[in-house]
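Just the one chain here, the form predicted alone, laid out as structure tokens.
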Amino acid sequence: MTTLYGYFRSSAAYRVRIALNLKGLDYDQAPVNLVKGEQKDGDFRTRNPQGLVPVLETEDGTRLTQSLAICEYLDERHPERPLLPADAEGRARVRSLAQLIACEIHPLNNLKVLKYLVHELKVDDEAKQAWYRHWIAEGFTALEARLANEPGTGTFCHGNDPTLADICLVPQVFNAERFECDLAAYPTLRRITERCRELEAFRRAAPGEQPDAG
């Protein structure tokens, strides 16, 4: 059986579970709890050594990290339901919405930065709490212009499928709530929101649907 090694409030955790789902793969889950710092722990950095989450483990032995790797690797095994379109220009700007909020947005408030802010450079929880609206505004503001003025936009971020675009954006929003961000501003990114949370996929890789949630 496939083991996916995450965290039920991991972003990163949470991309690779939809995508799991969104393929009807079966798969088994061991909890990394983030906030007891059991990623530092010396067994899972055998599997991983930057000590990160997710890791997965497929039937084979073969270990993968880094989020939108796994989901592309997922997509190349099993293209029967793809999360990419099919012409190289929808591709490249699924890549490129994917990217924004992987790469742009979730590394600048993700749990490590924001355990360094706290206690390394002694920031207090509104300082805290700021830093974190400020990317998340900045970053949506962007991703919401793409969005709602781009051709490719449909049902969801890329026509009318989920992509891997929507399996980034959905743990974000969840994250921008979590914090009690102000989402008002992104009426595009709510839609889609809503939209890809109708579907079981999203609705089963949920954080509170997991079994370390409790």
Given for the second form:
Number of protein chains: 2
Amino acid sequence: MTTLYGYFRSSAAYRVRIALNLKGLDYDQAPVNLVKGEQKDGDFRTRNPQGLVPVLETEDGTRLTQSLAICEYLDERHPERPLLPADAEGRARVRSLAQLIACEIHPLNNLKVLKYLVHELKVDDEAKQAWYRHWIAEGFTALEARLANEPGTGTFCHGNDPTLADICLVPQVFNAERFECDLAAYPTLRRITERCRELEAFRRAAPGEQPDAG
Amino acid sequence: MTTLYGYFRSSAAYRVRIALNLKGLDYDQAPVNLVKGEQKDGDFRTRNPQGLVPVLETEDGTRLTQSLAICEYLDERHPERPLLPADAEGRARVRSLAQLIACEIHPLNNLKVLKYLVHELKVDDEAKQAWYRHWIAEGFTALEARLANEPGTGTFCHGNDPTLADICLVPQVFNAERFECDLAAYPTLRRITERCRELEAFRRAAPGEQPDAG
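The form predicted together with another copy of the chain is what I need now, so please give it after the form predicted alone.
Every chain and every other molecule in the complex is listed next, the one we just looked at coming first.
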């Protein structure tokens, strides 16, 4: 059985859960409590020396890291219900939307960075929240401009089927809501997120539905 | 002619230059001076609403953003001299090494983040340098552990030909050197970087070789 080492609130693990669900693949979950620091334990470090979730262990023992690389692997191994369009331009568009979130927004707002701000830079809670919201606002403004103006956008981020871009969008919106970011300026993002949330694959992947949800 | 909107010191533009050179593709360069803020000008914003480099404009007018998405597009359009291995496990490994750099290290240390630390959080120069070196050290420690221990590593990050992982590694090492990070603890990274730098495709892509180099 495929095993996903994750954490209910980790956006990166959330992405992989959506991808597994969209593909209709069964998997076990092995929760790693990031708040308790379990990702730094020796046992987990042998699975991922970087000490990050998610890690996906396939049935044959292959260990995969980095959520976007895992999603692309799943897409190559299980080509039915593709997570990327067929044409190179469409694939580049979807990947660039996914990376706008995964390389520009999420890395600045994850737990280890927020911890550094508080513990090393002695930033107070207000400044930490402002940091969080700044990178959400900057990234979502750019993303909204693209989704609202580019002809490739459909019911979902690209066309009328969910892709890797939606897989990244929904966890990032979940995080933004958790930090009480004002999303009024991003109607296209909100529309697409609502559409995704109607799908069972996205619903079952939500943090609150996971076995380790607090 | 293909046009690359970039900046000589931008790691992300540097990655695309290496990929174009490895593929043997000709391109014009349109420098965007990030220090002067030219990426925020209206003219450039129409090319990339996110106001980031690189943007690659192909001969047919297709506009591509996000460096890894651009590299994958080039690899799909020009399959000779592939930037990814043929097997799904190998492709996942290369992508995960590339993303370890592009999603975990680089986003924390780019110019807009350093500016936020200084201007908004009023961080002094010493703390800014410490921030920079912290994320380099954390990321490079994980990367070194993987490259030193995983059987997939060869002369390059994966096997004996340069891939997307090397395309990300060399610009990140260049940045680390520029910020005078101590790289003694990463012998495998240094060995692979030196090997890459022997190649014309990497040499010609180096920041100091660009038309906008100061």
